[in-house]
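Presented as structure tokens, the chain that follows is alone, the form predicted alone.
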Amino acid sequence: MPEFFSAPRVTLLAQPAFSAPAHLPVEWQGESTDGERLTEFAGRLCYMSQHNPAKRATRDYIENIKKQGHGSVLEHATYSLLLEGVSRSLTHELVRHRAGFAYSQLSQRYVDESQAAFVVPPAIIGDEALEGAWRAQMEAAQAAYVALVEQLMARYGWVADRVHRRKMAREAARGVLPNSTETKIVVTANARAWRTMLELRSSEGAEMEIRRAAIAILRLLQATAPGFFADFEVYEAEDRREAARISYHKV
């Protein structure tokens, strides 16, 4: 029997590390992390404000900037997430986001997907017959992989290079397989960026599996970083199902 998830598994794997320059000493105020020193740093060098004139904490000072829309200082704090449990169909999505973000996926080419496990469609959480349905429909995909990979490992019998002959095979019955199909992508954006996709990607609008990633991030990222993120509110929307709105667009 496959694994299912009904839920993504979010892991912080990487977050800014700032050396203060002695040379350029900032009258830090407040609780800060790393990334947001980093950001400050870069926002006040612009205007050598080192001496901090209206002894702002650096919190204050970002929710400034935000406020401001002078988002490119938010450009030098990157972060850098395992997203488990999702579907190739949410990483089809997701992918899109450009501008600042760079992934690394699971590779369907190279990796044996005849233990794959699949995401459950949030629609269909809790409906007994849908799920049942819906989880033969996925047994029976992977049951048609593992069949393609052994007929195809014998067709291609001829090629000499058994981990090229597997790759051949794995590649050509992965067709079969269904957009459900779970996957792992590193995603690894600066804190603007991630800002513009959790707008977009949270909001109500969105389909619901890559919202429901969205709320996720958003909760890690506000943990990790909140002078970044604070400004999200999460609430519950008209369809039952949380969505986050934001305070500053498009910074």
Ligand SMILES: Cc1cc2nc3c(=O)[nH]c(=O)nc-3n(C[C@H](O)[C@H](O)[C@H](O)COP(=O)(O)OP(=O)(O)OC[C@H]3O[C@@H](n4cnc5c(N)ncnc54)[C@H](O)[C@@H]3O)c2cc1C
Second form
Amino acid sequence: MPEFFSAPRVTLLAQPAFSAPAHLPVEWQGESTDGERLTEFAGRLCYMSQHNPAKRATRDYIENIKKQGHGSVLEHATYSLLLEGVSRSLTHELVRHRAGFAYSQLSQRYVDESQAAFVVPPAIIGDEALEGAWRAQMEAAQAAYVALVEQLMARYGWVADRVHRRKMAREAARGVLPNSTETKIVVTANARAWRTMLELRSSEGAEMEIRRAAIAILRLLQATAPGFFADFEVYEAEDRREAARISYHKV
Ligand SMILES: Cc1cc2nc3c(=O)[nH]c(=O)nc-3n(C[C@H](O)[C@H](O)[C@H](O)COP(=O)(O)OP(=O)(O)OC[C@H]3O[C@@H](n4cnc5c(N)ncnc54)[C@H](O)[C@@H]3O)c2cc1C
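With the form predicted alone done, generate the form predicted together with the ligand in the same format.
Below is the whole assembly, all chains and molecules, this chain first.
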């Protein structure tokens, strides 16, 4: 019986570690994290305003950058996340976000998918009949995959390199695996790029699974570095699902 995911698992892997240079001290104000300070430092360097004439707190400084649309300084702070419990159809949409993003995803050519998990599409969660019919399809697809790998391993028995033979079998057999197959992906992006992706994918027009993941990512990043993400507001949309809206569009 495969494992079924009803929600994504989002884990923070990395965030900036800022080392303030002793010869260019900034007069910091207010609470902040390293990623936010790095951004303020970069912004202040442009005008050599390390003495902070307006006595602005770091988060107010970043708020002003977002308001003015000077988003390039947000590119210094990068955040790496591990996404699990997401489907191949979600990651197919996610990797369309190019500028400022880096990806490393589980390979279905190398990894044995005979134990793969599946992600329940949000729209069918809670309806027993729909979920039952969907699960039966997933189990049948997985059984077909297992049988195909076995037959292909036998068909290409003459390939001496076993690793290569397995790859040949798995890359062909994965053709029967559905879009709902669970995958894992490491995603790194700078704060500006995350903002653009989150604006598009947490909105009401986005597909439900990526929208749910975008809300989970947003909450994690808001807790990690509020200065960059506090202007997103999560609300319950007309379709009774969460969505988010942004105050400063595309900085
Ligand atoms: C609700 C929704 C539905 C969608 N439906 C479809 C669909 O049916 N079919 C489909 O194919 N895609 C679809 N997409 C994907 C969409 O077309 C984009 O590929 C995706 O949203 C990434 O956006 P982007 O290119 O702005 O992002 P990024 O690649 O992250 O780029 C961010 C910004 O950088 C700039 N930029 C990046 N690359 C370039 C470049 N090469 N030249 C100039 N400027 C650049 C642009 O200003 C761009 O907005 C959909 C997206 C959403 C949110």
